[in-house]
Amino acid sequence: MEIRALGGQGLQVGAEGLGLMGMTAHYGATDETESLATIDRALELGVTLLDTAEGYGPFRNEQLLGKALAANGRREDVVIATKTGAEFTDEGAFLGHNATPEYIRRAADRSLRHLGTDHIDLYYLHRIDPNVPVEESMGAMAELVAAGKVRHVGLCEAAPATIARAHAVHPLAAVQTEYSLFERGIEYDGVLDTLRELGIGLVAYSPLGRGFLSGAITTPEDFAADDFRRTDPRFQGENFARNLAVVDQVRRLAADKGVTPSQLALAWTLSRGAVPIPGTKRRRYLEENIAATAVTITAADLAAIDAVAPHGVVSGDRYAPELMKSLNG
């Protein structure tokens, strides 16, 4: 696989990476078993950026991948990225945003320990705390790469203008954000002029916008119970209808081209410079995802996605009211 620097402070990684978050979390059952496994796999295929965050459980993500390292010894081809600011007790009950220098320290030392290691490679605000300028949030985080507990600093979420504040206390590595096909809002709000006026890297979660963009879900009744997509606008309703018929006309250009709406979309991404993180939970899903590693697009096949795919084409936000009340901070 391709290595490519994330950013203008030496982090290199995988061109595509993994997000681990539906291993343990949100998106019905999990099977511990081929998780385990799909991240062997990862690993053999050339994946080295694995996403997690202490949120995700809580704590049962990264004490997964902490497991999985431990038991593959592979630790050192490794880029860990997990992420703080939302706080949780020990015990896993959720408090709220907290990006204050005391929670930081002392959740980073918390995910160290789940992660089984003495170093996060990459360490996120996994939001942005509307109460603590993010001037103060950095200056922890700068605190923990002097002490050599982190490696290098990214944001999750963030404005333009908050960016830049954060990157002029510490230089930031990486921001973390929706981007797909279906959700192109930050070539048009500022942030991705942002990223490439700073050199920081974009990772890009979601790519497959949360696997609508598969091709794989025709009905919301493919959710289980306890999926959190049965709660996202856009898969509701008339919302799904529409968003379905986009997919559709995906799908008819990835079979012109002889490969999967996984890959289009995929390859689509990592077109534009991003380093994606689909997340998947077992071994075949993963193997068609880094497949997109491979495919070119070229300038007609842009134009054939700007013709079915342009900006806005989504219909329902992207997370219910409450939640989108934490984006852009």
Ligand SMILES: NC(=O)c1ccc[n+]([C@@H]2O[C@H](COP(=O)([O-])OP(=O)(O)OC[C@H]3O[C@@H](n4cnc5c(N)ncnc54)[C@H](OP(=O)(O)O)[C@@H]3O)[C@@H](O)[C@H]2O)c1
The other form holds:
Amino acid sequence: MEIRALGGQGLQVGAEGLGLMGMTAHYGATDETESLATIDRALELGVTLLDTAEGYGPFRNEQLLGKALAANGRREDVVIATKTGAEFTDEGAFLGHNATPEYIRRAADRSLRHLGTDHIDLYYLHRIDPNVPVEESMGAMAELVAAGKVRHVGLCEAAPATIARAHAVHPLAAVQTEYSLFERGIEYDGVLDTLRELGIGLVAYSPLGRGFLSGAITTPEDFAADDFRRTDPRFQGENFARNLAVVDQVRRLAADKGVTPSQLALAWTLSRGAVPIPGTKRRRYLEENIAATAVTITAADLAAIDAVAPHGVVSGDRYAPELMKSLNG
Ligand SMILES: NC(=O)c1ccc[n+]([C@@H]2O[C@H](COP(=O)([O-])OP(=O)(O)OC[C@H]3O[C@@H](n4cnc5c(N)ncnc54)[C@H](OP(=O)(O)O)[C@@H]3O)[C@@H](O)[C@H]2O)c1
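Form predicted alone already given; the form predicted together with the ligand follows:
What follows is the entire complex, opening with the chain shown before.
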């Protein structure tokens, strides 16, 4: 797999990463044996960027990754990306935003323990804490870099002005945000321009629209009772039907090109300069998704994709109202 520079701070990663979230949270039944095998297979196929967070589980996702790396001995081949900024007690109770320097220091030590490593390669603020100036949060991140506990720093879901303020305190390697054929907001709200201007890498999360763009989801009724997507507006009622019609168009374009819908969606994010981190807990999807790195998106493909999935094509917000409020606007 092609190796890409992620931002301008010397961080290099395989062009496609792997999102681990679903292995312990949010997307239905989990299977530790298959998850560990999926992580190992990803490394065999050239993936280096593995995306986790203290909140996925909570803690169980970082622990799973720690277990995988202890068993396969491949810590040095991996770029561990994890996140903090929403407070969890040691017992896993969620207390809300907290990106104070005190919490960040405490959370980083806890993540290191769970991951079984002495450094985090890329440490993100999972959300911007509205009660803490980003400069203060970034001061703590810079201290962690100085202490050797963190190699590179990133933000998730940050507005252009916040990105610039944070970058002035300590250079950001990457910003992680939702980016897919279903979510092209950053092309219009200044985020993409800011990243280009400041030489910051883009990590595209939910690049398959939380699975919708794979074409495998045909009814929301198949989701487990506690699946996150049951509360996601894009998977509700009329929105679901309208979005499925867009997926059908994506499926048609993919078939014309001789690839799967997931591969088309991922190849598109790669062609936009992003490093996508599609999430899966099974080797079968992983292998299909990684094959997208060999798919070339031509100018004609781009035009056809723009016609089918322009900005705003999707129906419904990308989070329920309470979670929309946690995005930095
Ligand atoms: N920073 C943030 O706020 C944030 C938010 C959300 C996600 N993330 C990160 O981004 C990663 C990816 O996002 P995501 O997992 O939300 O969404 P995604 O990558 O768009 O989609 C994941 C879903 O698609 C399914 N899938 C994957 N490949 C498939 C294929 N080839 N065919 C059919 N279905 C396929 C997965 O199924 P299975 O699970 O059954 O394999 C899973 O249900 C996460 O794992 C997490 O690390 C970050």
